[in-house]
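The data below hold one chain only, encoded as structure tokens and taken in the form predicted alone.
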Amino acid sequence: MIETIFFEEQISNHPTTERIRKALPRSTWVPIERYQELFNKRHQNFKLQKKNPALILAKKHENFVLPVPSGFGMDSHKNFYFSHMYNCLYDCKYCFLQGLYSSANFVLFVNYEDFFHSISEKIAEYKGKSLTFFSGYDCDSLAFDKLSGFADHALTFFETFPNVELELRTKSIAINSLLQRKPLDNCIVAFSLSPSEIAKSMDSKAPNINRRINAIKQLAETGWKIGLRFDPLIYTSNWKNLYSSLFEEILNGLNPSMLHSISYGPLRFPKKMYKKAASLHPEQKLFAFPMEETKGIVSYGKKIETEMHDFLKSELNKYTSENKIFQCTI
């Protein structure tokens, strides 16, 4: 349970705030003026906070919808992302969130309606163009959903724009809000996955891979379109066998018509983020591997990346058509 909840006084009566207050009546509720006074504070102990993070409820005022970084999106004319939350319930050691913020506390922006207003403006701006909006860039789209109710709001909104795609990216198995409603043809539920042996070591607090696969198949059977995201790719001594087995476990028996897309991408960190993540988790073998730095980006290097790319592409082509497979390069 979240022990402490800080809330901006201006959103104390917002419906999402009230929803969470009812769900967590025993938590300590502390009023604040602006979330930045806590979240942006310098010299916070990220690792210690991650053990028992607080929740900060806030109102976002700008930058609701942003273009995705180059190399992140699929093949839509335009790709955008929006972040109704900062930080994640999970603690995956390779995640860029390990080095992005000073604080490990969660920030939930409760004013979903302002996000959707900005999205509707983008839709109007690019009328007639193929658009995809990604949720789950600075957080997990579904992990907090039992408290936030975000997914239901998002699906209700995107239901009115059937020609625009929404991707909910997640490692969560909190799929009840989806199963309780009719599937949307323009929604992709995209699961981030790694081989079980790797996930056990690195995907701290996240549901295990078998539970995620069960959620995938349950959603697909009820008509939801599925995205598979193997990003980042983790290099180990037996990585080929691990990834081949994972693909077989997921894709054998999965209705091909429910598979929207598969993407994969290399492990890359900006140098500053890499140093911070490595300092937080010095025990991880990931950070003991001899990495390469090129133009401020730390990675396995071109040779390993090319080897992994060629193998992944070859393996995935066994299960689906090439036009459903994408490489992400960020």
Contents of the next structure:
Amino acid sequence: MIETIFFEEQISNHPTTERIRKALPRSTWVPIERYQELFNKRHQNFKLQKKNPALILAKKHENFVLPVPSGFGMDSHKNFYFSHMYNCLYDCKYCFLQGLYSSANFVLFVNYEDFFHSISEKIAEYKGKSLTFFSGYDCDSLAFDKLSGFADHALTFFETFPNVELELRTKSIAINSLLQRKPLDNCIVAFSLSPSEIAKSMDSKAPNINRRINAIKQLAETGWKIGLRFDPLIYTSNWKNLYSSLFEEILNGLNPSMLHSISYGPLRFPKKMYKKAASLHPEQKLFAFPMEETKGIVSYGKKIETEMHDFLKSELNKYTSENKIFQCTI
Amino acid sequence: MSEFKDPKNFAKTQFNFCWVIALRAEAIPIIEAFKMKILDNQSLFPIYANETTGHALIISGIGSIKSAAAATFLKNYLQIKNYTAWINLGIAGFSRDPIGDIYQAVKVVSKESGAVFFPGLRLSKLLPAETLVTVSKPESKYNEPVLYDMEAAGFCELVPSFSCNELTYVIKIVSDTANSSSTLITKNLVRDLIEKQLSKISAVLGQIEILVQEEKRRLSLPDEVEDFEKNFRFTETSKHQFREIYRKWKIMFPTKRLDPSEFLNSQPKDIILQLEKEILINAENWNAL
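Got the form predicted alone; could you also share the form predicted together with its partner chain?
The next block holds the full complex; its first chain is the one shown before.
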């Protein structure tokens, strides 16, 4: 349970705030003026905070929808992302959020309606073009859903725009809000996955891979389109076997018509984020590998990246057509 | 005692908890509970410590500025490390009875400057959380549903930079309310209020110590590194590079030890290159799990 909830006074009567208040009556509720006064404070310790994060309920005022950076890897005319939340319930060792934010507290922007208004404007601006909106860039789309109720709002909204795609990216198995409704043809539930051994070592607090695969199969069987995201790819001594087995485990038995897309991307960090993540986990083997730095980006280097790319592409081609496979390079 | 007074002798001492407390009457129960002895009562602020229990304490006097100044003084005097927890403990006014209740301040507001702080990791299972307002004159009206003190804002302004915000704690015990005037506060009452909460304070320290130990593991430099560095002329930059490469090397070769005799007549850059080379050779079959 979340013990402490900081809430901006301006949204204290917002329906989402009231719903969360009813769900968490025993938590300590502390009023604040703006979420930044807490979230952006200096001298916060992300790692310690992660042990008992607080929830911050806030109102987002601008930049509801942003274009995804080039290299994101999907082939819509235009891709956008939005973040109704900052930070994640899980504690994955490779996660860039630990390098991005100084705080591990969860920020939930309760004014979902303003996100949808902004998305409507983008849809109108690019009328007739194929658009995809990604949720789950700065958070996990579903992990917090039981409390936030966001997925249900988003699906109700996107139901009215059948030509526009919504991707919910997640590691969560909290899929009840999806199973309880008719599948949306324009919604892709995209699961982030790593081989079981890697996830066991690095995806702290996240559901294990078997449970994620079960959730995928359950969703696919009920008609939801599935995205598979192998990002970041982790290099380790027997990585080829690990990834081959994982592909086999997921893709054998998954109805190909329910597979929307597969994407993969190498482990990469902006230099500053890498340094911060490594300093938070100095004992982690992930941060002991002799990474290379090119133009401010820390990675395994071209040789390993190419080897991983070539192998993955040829392995994945065994299961699905090339036009469903994308490489993410950011 | 005289040997203990030389601040140089504290460089290797590991204090896990530093207390910053305004009044002697508030400090005595803590000094006694953790068997602290006075180190220096000739200095600006009286300092107490016990190396064995890992506690140090400074009596700051009343006021925000004094609290910040005393914390800084203690940090410098005892060369406190960056994994130490800092605790501002004391009495406070409150809008609600009864006196004697103990709270963790999770939001601290300076009435004077309007600055807001959010110290500590929440310890809600042990202590109820409250908002605290630091005032420059004693509060007698208790209009807002908050705690009132005279130090915490100054403490919170500075202390998170010593270790981090999650190791900075403000704990207050209610001494006066609208129904129990601050004029009734005596030294004995203060001592009594704090003594009655010592078991709860001990439980809180148990939780904080877990965080301290985790930070200590993360930040401490192995003796092997310090011993090794003494044998070579590292500049600040090369020392930083060496330590970073050593971290990776040690993860890759956990059972190996750095032996200075293997690097006789080597320059720091040669040592760094050698470690990098060993890491690279091992990387091809690297098990990241």
